[in-house]
Amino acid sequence: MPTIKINGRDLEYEPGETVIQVAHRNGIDVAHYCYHPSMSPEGNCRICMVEVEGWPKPVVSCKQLCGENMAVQTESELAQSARAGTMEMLLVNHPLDCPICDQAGECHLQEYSYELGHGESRSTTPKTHLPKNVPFGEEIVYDAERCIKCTLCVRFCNEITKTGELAMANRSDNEQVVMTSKGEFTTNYSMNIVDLCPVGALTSRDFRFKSRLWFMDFTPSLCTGCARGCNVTIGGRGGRFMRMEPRENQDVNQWWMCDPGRLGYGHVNSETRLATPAVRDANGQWQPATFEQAIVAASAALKDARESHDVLLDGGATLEELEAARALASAMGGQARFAAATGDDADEFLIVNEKGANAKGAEMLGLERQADAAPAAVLVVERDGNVPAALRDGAGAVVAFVTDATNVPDSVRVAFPYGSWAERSGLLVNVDGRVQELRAARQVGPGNLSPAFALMEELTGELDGNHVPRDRGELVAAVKNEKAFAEVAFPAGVAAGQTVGAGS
């Protein structure tokens, strides 16, 4: 392969690659703005030059193609001289209002300029004022004044949904971002582009003003709105959700994420909440109890049950909680199933029709689909899209493990706090058979909540003398044994026999 100098260092690139490409590949930093490796270059910021030896002017590394034996430096004189002239030309107009922008903390101008920027401005003539506050959608708000003209969010609408809702109006320093469909967004994806915008120029209506970022401790995990897992990073605040972006993963959901699941997490903070294990008394009434204490009276009231010993649980359950499931079914003489919403909204990229976020690894474990009225003696409820009220009445349950407490039937004797989605750690098959780990966010949902897998195993322990309750790294170890896993790669740090690490 031809092979390019980057700060003295021999590269390999594929013919046709750019000066940024093969830098990123091999851990050079290059600043940009415009720059998306997803999207078409476009080279209009200019952040991204940088120098070729021999050559009079520096050049623009988005667009500047690999020559054979080219030497190009990213940090000389030149370059960073070109950087910074760049970085004044931007700042020109751009108006200072850091400390009440949701950019701030991780903001790329903020960042360049500390870096590359003058202490004070040369400028002697007012700053160009433009539109603030321009609904986009309904889940957007644009400020044109601190737009930098990058053309990230035109281009995904043109290039990646294809749906061509923004186009560039005006010239020089009027020049902004306007919407070219009556003000609303045909596409799923549209949050996207809030993420691309390296500014404040975009900002989400749902996380607008929440909280600054160096408050919020974030979490890689997974979106368990349909069954495509995708990558995402969870915020969370003082046991709040806060917000959620999308990680890159270019085997599952590439950079992105749709819509509704980034905005599906309303019953993560929901008022209404089980936080505490919670007994009937003798007069049917709710008494907060320990778990240690939930735990006995749970075993009491499933050696009671005449009417089922099946165990439900929601198509969000993780591997380790189907298997303790499957267990604690057994010791009572029934089966494990589950039940998961279906849709028909699937489309070509990222949603598909199925909404169990693991449906796909409960039915390798060879659980049920139950799709009407069952008894059971067991639920595990977190979105009620999945286990719906017609369910869970109907399976006359005496034993419970939900999030919010308004999904507890009327039968139930013994309700345990099952944590959303966002605060449990576990894994999931994704609707392509690709195992991967959710992790339990810090900073959401109530805290020192049970984790369901292990108070299973200690119903089950209660009901069969003979079982040992399993950790984590047993119970993976024993759905690794499964036949329809043998083939099935786990994320790295998930060994048999071992507790689970934090995975990839």
Partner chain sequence: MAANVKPVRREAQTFKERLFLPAIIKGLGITFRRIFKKKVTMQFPEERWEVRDEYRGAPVLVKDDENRPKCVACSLCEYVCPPKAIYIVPDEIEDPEHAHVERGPAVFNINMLRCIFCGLCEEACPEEAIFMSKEYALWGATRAELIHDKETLYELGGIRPDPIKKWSNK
Contents of the next structure:
Amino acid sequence: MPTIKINGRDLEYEPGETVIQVAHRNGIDVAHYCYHPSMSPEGNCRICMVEVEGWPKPVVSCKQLCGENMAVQTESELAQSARAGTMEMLLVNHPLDCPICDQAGECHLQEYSYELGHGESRSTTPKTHLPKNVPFGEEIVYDAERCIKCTLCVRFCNEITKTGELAMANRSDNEQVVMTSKGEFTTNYSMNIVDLCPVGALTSRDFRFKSRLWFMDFTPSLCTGCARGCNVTIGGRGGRFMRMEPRENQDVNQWWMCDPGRLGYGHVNSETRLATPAVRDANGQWQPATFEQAIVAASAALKDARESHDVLLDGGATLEELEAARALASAMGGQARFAAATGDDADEFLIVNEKGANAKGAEMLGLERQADAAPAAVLVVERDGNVPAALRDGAGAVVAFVTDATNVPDSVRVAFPYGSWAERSGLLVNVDGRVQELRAARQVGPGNLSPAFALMEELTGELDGNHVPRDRGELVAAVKNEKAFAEVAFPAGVAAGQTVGAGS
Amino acid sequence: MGDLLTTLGSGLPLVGAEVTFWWVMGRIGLVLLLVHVLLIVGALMVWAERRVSAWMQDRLGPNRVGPEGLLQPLADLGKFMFKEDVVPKHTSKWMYMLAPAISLVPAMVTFAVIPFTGSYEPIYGADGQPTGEYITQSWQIADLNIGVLYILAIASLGVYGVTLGGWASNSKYSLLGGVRASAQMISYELSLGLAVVPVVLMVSSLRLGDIIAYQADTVWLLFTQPVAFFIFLVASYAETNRLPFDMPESETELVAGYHTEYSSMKFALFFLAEYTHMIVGAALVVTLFCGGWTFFGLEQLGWIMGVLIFAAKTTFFLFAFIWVRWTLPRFRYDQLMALGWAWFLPIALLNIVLTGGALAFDQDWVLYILPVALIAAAVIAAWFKYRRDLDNDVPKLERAPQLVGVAGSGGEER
Amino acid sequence: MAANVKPVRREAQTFKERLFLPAIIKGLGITFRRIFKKKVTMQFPEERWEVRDEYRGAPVLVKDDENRPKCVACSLCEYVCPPKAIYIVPDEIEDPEHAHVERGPAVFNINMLRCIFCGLCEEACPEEAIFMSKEYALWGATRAELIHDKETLYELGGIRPDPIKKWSNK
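Mind giving me the form predicted in complex with the partner chain, seeing as the form predicted on its own was just shown?
Next comes the full complex, this chain leading.
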């Protein structure tokens, strides 16, 4: 393989690779705004300029193809002064309104300004005034003054979604991004341009002014909007789900996620979340109970149940929960089933029709899919869409694990709070049979929730004296021993039987 | 005007009149008047105490309620009235309730025999014509011929209130306060009584009016009996439980001493009793040693002037009470006892013997030598006591460690 | 530890000291002279301390000379506040006159029971919108009264001339 010398290191490259690609692959940080690995390089932001020894001028590393015996310096005096000059030029017309900008805290302009900039402006002319607060579709707000014209958003719409909603208009100081004659986004992936935007020019209407980033806790987890299992980062603050952003995973979602999934967290922040176990008293009134009391009451209710001994689970239930539910059903003498919605909005990119985030896992465990109302003793419901009211009310269940108090059917005697996907930890199998880990997000949800699989194991122990409640590692081990999972790779850490509680 | 007042004063059936219905009514009216005067002055003393102590500490003190804060006592009264009246469990209810009253009443009753003004009666010769000389006639509620004994008897009853309150509260702090009060009372009542004896010796009467008349005729007993005056003054501080002798309250050790468990108006009564005791004490010092309501002939202007003179003198000694309190720290208990028994008692006895001996000469010049002799005798006695202590008990006489030259500690005169 | 004991022999009191009377009279003189000295008491509600400019009293929000609320709810003060006394809910500014500022506080509470008057909020503020006033006499009959809301904070802060006029050209 040919090699290139970057900062004195001899690095191998594939012919056709650019300097910045080689540098990034080898852990050498080169500042960049307009470069994104998924898109064609344009080299218009000029911040990634590096020095090539012997060449008279610095070059943009995102467009410069590697050549044999090239010696690149990313931190030389020339490279540094080139970056500083670029920074100064970018900031000439930037409004510097970081206090009101949602990007503050994850803004590359802010970071590089801090690292590479002058700290003061030599410009004496007034800053240009351009349109602010321009709606791009319903979910995105554009601020032309903050924009550094990197064209990442335009290229995204042209190259990734190939829908072409955005274009550059005007020239020089007046250059700005505009919507094309389409007038609105026709793609389900428009909000990715908010993540792509290196500055605060494109902000999400949903997250606009909601919270500063530095108040939030970020947890790497999964989106459960459909069975794709896009890798995401969940940001939470003070018990509220604040926002979700895609996390790079080349095998699943690359860098992207869809808008419906990104905005599909409404039930997490519901005002009617069930936060403590509740038991109906003799008068049929709900009374709050401790988990211990509720488990005793639930086992009594299940022993009395005559109509059915089955467990009906939400299609988003984790493998651990499914395994625990199977044990619970068999202790009662019934079986576990699951229900999940099916959409018709699948595209060729990320969205799939299967909406049960773990439907594949449930099927691999041998659980039957239920479409019509059928009796069940225990209900596990997170998403209204997966287990709709008809299925819930038709089950005649006596024990329910619900996220939202309004989803408790009238027949239920004991209700346990069930964490939303953002608050649960566990394993999900996506539509391609890939096992991924869902992690409970910090600072989201009412807190103090016991994991549902642990509660089900306790309940099984109450019903069947011979059953010793298993911890998470034992449940995962039991799933691994299933024939269907024999060839499946499990994420590291969990495979070692590590016990992770929900809400931690 | 003066004539009118004199007529009015003379019209009051106070002096040597027969016991008639109106005489009784007049006495009752006077008693009511004096009780109110005492209560009001007692309340004002609370204000005065706070103001004077504030001035001494470069502060202003209460100055908000009424002019110069004079209505502060009213505000305090309102506060006391509306405070929760806590009666702790395990107290002896009856005695607990009674104690404040027992404390206050003797102080007020004592005042019955103290002359607060008087009149000048011309002395008529055998021929029925004025001789040009006058005799002072004191006015008080009850003209007892054993006035001094009465005072000594009644005033010491006040300690029952303190002791009972301390005992009935059923609290260790209160009990200790009560016990200390009675021990202190016994120790200092002795010196107090013995300090009065030389006065009685010189006047040859127990009637307070006679004592005042004697002083008006000759010279204030303060000047002829300085040692007795001093002992009486200090002992009266101890009797009223004032600093530096406030062992029964002694906040640093006993929380609030005998009234720790008292609240609301019961506490206010104890409070008032202390100040009434002070007023009576000051009035007694004035009467026995400072010429009572007379002031070198100024009192001849009329009975109102007598009241004013008496009030002014009493006020000075009340001020002295406050002055001393905010100057001196509290005695240690053993120091208190030593002062009473080992210093005052012997010196008071010596004082009596010397006075008696001097009077035996029955010469006018004795009066001039007497005060010097008495002071000299007291100092010599104290010197012997000091030498004896020095021989026997040196460690107790060691100086306390002194702060020398501590930077920034500051002095009195900055 | 007998070896460490150092016996100190103090002199005995003299007769004068033993009598105490001279010392007492001297003490009475000191207290009496004090009566006529100048008093240090300050009559509080009428007289007040003239606090210095750098005094850190209650934090307040100010408006600029165009009567525009300066705070843009950037939440830096909320972040820097050591006792977490500040609570802000940012929101879009609806008022068309100031809409170009885009962002302002919908809720701005300072819990004065928590505030430690450290002044870090003033230091952190990028908009010069929050200041430590000279107001040091805060009182309230209930705890809720001492949680200053946005209106109270603007009322206490009043108008503070703004030489930069950052937003008037925006």
